[in-house]
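Here you get one chain, nothing else, as structure tokens; it is the form predicted on its own.
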Amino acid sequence: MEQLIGNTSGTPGSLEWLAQAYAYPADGPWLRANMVASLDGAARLDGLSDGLSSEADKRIFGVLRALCDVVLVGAETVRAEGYRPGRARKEFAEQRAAAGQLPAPVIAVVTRSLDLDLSAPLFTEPLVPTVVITTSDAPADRLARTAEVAEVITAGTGAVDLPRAVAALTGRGWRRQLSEGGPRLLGQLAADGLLDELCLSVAPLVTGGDSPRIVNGPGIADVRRMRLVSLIEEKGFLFTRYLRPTDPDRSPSDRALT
């Protein structure tokens, strides 16, 4: 593993090296997304993102989870990828404790319909309680059943109000936020101006087909050029880290409280 852009000390590819390369800002809430895509822009292969992944991609995936407070993920991705609870990693236990973090990241599922398998390990075996973010007018019977196995946050009517949802997560002290998609959720986060950072793994594959892009949804009114701050290569896979330009009129803290 070689870092082509960026400045990270230590043994390349080690957990400590990666944790330094992907460290969160010291202050304020921060929402990053982690996605993988093929060279021609596909977000999935044979219906799943795993077909585009690699050993190094999975290593970075694990580090990003170990650094965050909460993982924001859409219900469609939870169903398709068979999501499981966040797990504690002994390599990061001391670091998380010193930072006042829970032993494992919280998984926060965004869903309007509450079409979830509540008997899945995500809800029956979490080390820290799973969170479900839905609307105030979600089906009452499903809402009651969900509240029995997860912490429920309601934000918006008819559709999940993501700015309110993200602010609610920040209000619980979970400022280090990570979205793992899917493309529809990431599209909504980007359209709402909530995305501070994109960590994109580029697989050396050309897949064709009709897979969605990593951002799939409404157009972004305020299109911004992202700034490349890190580029790592291993076996033809590229691991990029982009930040959005600093907005002098709106700080991350201001954004989280709107």
Ligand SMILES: NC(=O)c1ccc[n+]([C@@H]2O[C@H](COP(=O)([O-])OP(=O)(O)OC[C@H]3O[C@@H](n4cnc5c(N)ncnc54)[C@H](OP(=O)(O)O)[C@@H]3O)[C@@H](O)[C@H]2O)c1
Given for the second form:
Amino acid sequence: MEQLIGNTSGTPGSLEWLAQAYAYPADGPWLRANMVASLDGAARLDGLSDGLSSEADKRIFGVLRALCDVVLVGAETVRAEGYRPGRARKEFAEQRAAAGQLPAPVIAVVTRSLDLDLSAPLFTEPLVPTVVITTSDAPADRLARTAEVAEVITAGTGAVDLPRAVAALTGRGWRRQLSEGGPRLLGQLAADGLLDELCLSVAPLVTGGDSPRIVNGPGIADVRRMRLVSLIEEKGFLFTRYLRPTDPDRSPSDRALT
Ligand SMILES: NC(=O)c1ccc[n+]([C@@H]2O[C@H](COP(=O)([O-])OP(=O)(O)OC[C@H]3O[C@@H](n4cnc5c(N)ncnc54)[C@H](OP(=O)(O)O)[C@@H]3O)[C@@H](O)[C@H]2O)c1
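Next up, the form predicted together with the named molecule. The previous block was the form predicted on its own.
Okay, now the whole complex, with that chain kicking things off.
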């Protein structure tokens, strides 16, 4: 691995080095998204993101999970990719304990339909309880069944109110937040101004086709230029880390109050 921009010290590519390169800010809630795209902007290949990924991408994916308190993910990604519970990794156990984090990140699934496989390991074998974020008018029978196997957060009616949902996660002390998409969820997070950071892996592939982009949703009224803070290359894959511009009127901790 070669770091082209950024100043991480240590052995390039090691877990410690990556953990330093992707460290969360010392305090305040922070929502980072991690996505992969092809050179021509596709967010999936043959229906999944796996065909766009690489060994290094998976290593970074794992480190970002190991650093966060909570993974926020849309239900379609959970269904398509067969999401499993977060796992405890011994390499990060000491660091997580020292930071007061649970041994594994909480997986928080955003869904209106509650069309989830409640017999899957995500609900039957989680190390830490899985969270389901839904609406106050979600189907009552499904809601009751879901509440038996997951912690349910309701935020909004008709659609999950994402600023409220993210504030609820922060309110549980989960300030290091990671969204793994998919593109429709990320589209809303971006449009709602909730995205503090985008970790975008660029795969050296041209796929064509009609795959959505990584941000798939309403146009963003307040389009802002992101700031590149880290760029790593391995085998033609680029691993970028962009932060939102510094906004003197709105610090990340303001979100806790939204
Ligand atoms: N390139 C990448 O990095 C990447 C990352 C992740 C996923 N993917 C790919 O992207 C595809 C899935 O992404 P997607 O964009 O179609 O879906 P998604 O964002 O993963 O999930 C969309 C679903 O999330 C729920 N949802 C989202 N916003 C909601 C809101 N405000 N209120 C209530 N529910 C809400 C709904 O679930 P219900 O339908 O249950 O109501 C909705 O159908 C898969 O092919 C996956 O492989 C790619």
